[in-house]
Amino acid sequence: MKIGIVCYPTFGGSGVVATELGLGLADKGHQVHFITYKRPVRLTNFHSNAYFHEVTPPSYPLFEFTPYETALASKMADVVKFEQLDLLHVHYAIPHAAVAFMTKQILLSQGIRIPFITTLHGTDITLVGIDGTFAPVVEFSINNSDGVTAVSQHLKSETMSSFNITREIDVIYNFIDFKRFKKTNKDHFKKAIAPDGEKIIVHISNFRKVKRVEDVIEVFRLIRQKMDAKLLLIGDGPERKFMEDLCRTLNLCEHIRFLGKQEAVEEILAVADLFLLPSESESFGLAALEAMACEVPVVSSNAGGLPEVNVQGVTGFLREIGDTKGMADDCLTILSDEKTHKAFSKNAFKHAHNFDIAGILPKYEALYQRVLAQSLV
């Protein structure tokens, strides 16, 4: 099968999932064509069945804002036509689903039928999508997709309640590739970060308000009142400067490291004792799943799709949004006793296998076959 994948090429969850999905499909013999404005961050090595098509919108003085969507539609139509793709799979509804619909109409006028599948990832529905500026287009695009998936039951429910959806939405969870994410011996790295055996806590996000990174720092402050610990903050974004200032105000700088964006997050998760994710909203919680695959227990907020990933009292703990005291208590429960920590680590690893890419890929392949069959009717 020849599949076109359209996504954002950044460190965000939707781009990561789209790229890993494409590479997984390529490994199974499908021909995968990534179409976006920059090489996806996880498309790093040569793959015989993976291709990259760069979208380069022209710049003219007339345009105050470069018309990326028009350039994307033209590139998608070109790739479909000349690479003879069977279907398009677009990730993140805005603007990719609307552009896919336009591409479909362009090609239909040339006698070419190309079905497209839209995968909803979260903020394209729960934050940006419900904005009145985008809502009518998002609703239209979902209803006119040939197939729609959501990455959690929670996101499906949010979509159905926020829009007038007239079609079925399949839930296909995000996944983990255990060839990459696994516990490895990084004792030398761990000693460099925590030379005196301090516990290592990790947080990964895009440092936006919805991630509540200030809660991560407050939880860490409370933990340090009871035990020695180090905090590693992975990622970057608009809140980073405020978080750096907060660390200085709390005199925690020597115990906290801002590592910025990291491609090989599995290298850091390999030395983590605990993963902390107090987000206000998470459609799924891919970063938490990656931690669990590396045998790292999770303490998170009880928000969005997180309860579908982090099982209360089994793989970690869930607390209400903003309950930093409760989160700190849960962290101490896990970290204070080696036997307890090992039990949570084992459970996290076991539960993560429910999201193994080997079990998720066939669900996408079955959906592709179903959509292709329906498009021929």
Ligand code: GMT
Contents of the next structure:
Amino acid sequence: MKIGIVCYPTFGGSGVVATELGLGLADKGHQVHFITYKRPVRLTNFHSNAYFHEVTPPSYPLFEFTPYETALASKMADVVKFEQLDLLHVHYAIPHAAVAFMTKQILLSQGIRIPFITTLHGTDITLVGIDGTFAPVVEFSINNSDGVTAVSQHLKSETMSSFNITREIDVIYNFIDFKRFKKTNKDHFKKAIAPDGEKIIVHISNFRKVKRVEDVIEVFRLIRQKMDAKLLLIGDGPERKFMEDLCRTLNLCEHIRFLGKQEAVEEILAVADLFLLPSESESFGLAALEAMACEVPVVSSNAGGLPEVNVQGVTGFLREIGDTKGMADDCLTILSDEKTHKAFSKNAFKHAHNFDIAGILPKYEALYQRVLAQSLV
Ligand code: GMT
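Instead of the form predicted alone shown above, give the structure for the form predicted in complex with this ligand, please.
Now the complete complex, all chains and molecules, led by this one.
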């Protein structure tokens, strides 16, 4: 099959999922065309079945806001036509679903039928999507997609209750590639970070408000009242400066390292004893799944789709949003006893296998076939 994938090319989860999905499909012999404004961060190596088409909207003195959507639709129409694509799969509804609808209409006027699938990832519904500025377009483009998927049951329910949805939404969970995410021996790295055998806690996010990184720091402060520990913060974003200031105020800088954006997160997860994700809202929590695949237990908030990934009392613990004291207690439960930690690590690894790419990819392929068959009717 020839598939066009449209996504954000950045470190964000939706771009990562879209790229890994495309590469997985390319491995299986499909021809995959990524269409976006920059090479996706995980599209690093040459793959004979993967292509990249860059969208470069021209600047013009009249434009205060460069019309990216128009440039994207034109590029999508061009790639569909020239490469004879079978379908388009767009990730993150805003603006990609609406642009796909426009592309479909442009091509229809030229006698070309191209169905499109929209995958909803999270804030495209929960935070940004429901904002009145975007809601009518989001609702219209979901209802007029040829297939729609959500990355968790929770996100599907949120979508159904927030909009007037007149079509079916399939839940296809995010996935993990165990070839890449696995526990490896990085003892030298562990020694450098925690020379006295301190426990290592890791948090990965885009440092947006919704991630509540301040809670990570507060939980860590409470843990340190009871045991020696180090905190590694991976990622970057608007909140980072405030978090650095907070560490200084709390006099914790010596024990906290800001590692910034990292490509090989699996190498850092390999030395982690625990993963913290206290988000305000989280449709799935891909970072938690990546940790679990590396045998790292998770303490998270009970937000959104997180309970579908992190199982209470099995792979880790979940607490109400903002309950930093409870989260710290849970971390201490896991970290203070070697046997408990081992059991949680084992469970996390086992549960992560429910999201193995080998099982999830065929679900997308089946959806593609169904949508293609319907579009021929
Ligand atoms: O919504 C965001 O904050 C970013 C978004 C993205 O585009 O990276 O993340 C969402 O999609 C991920 C991949 O499906 C999910 O793992 C994240 O849970 C989800 N983020 C939120 O719902 C906050």
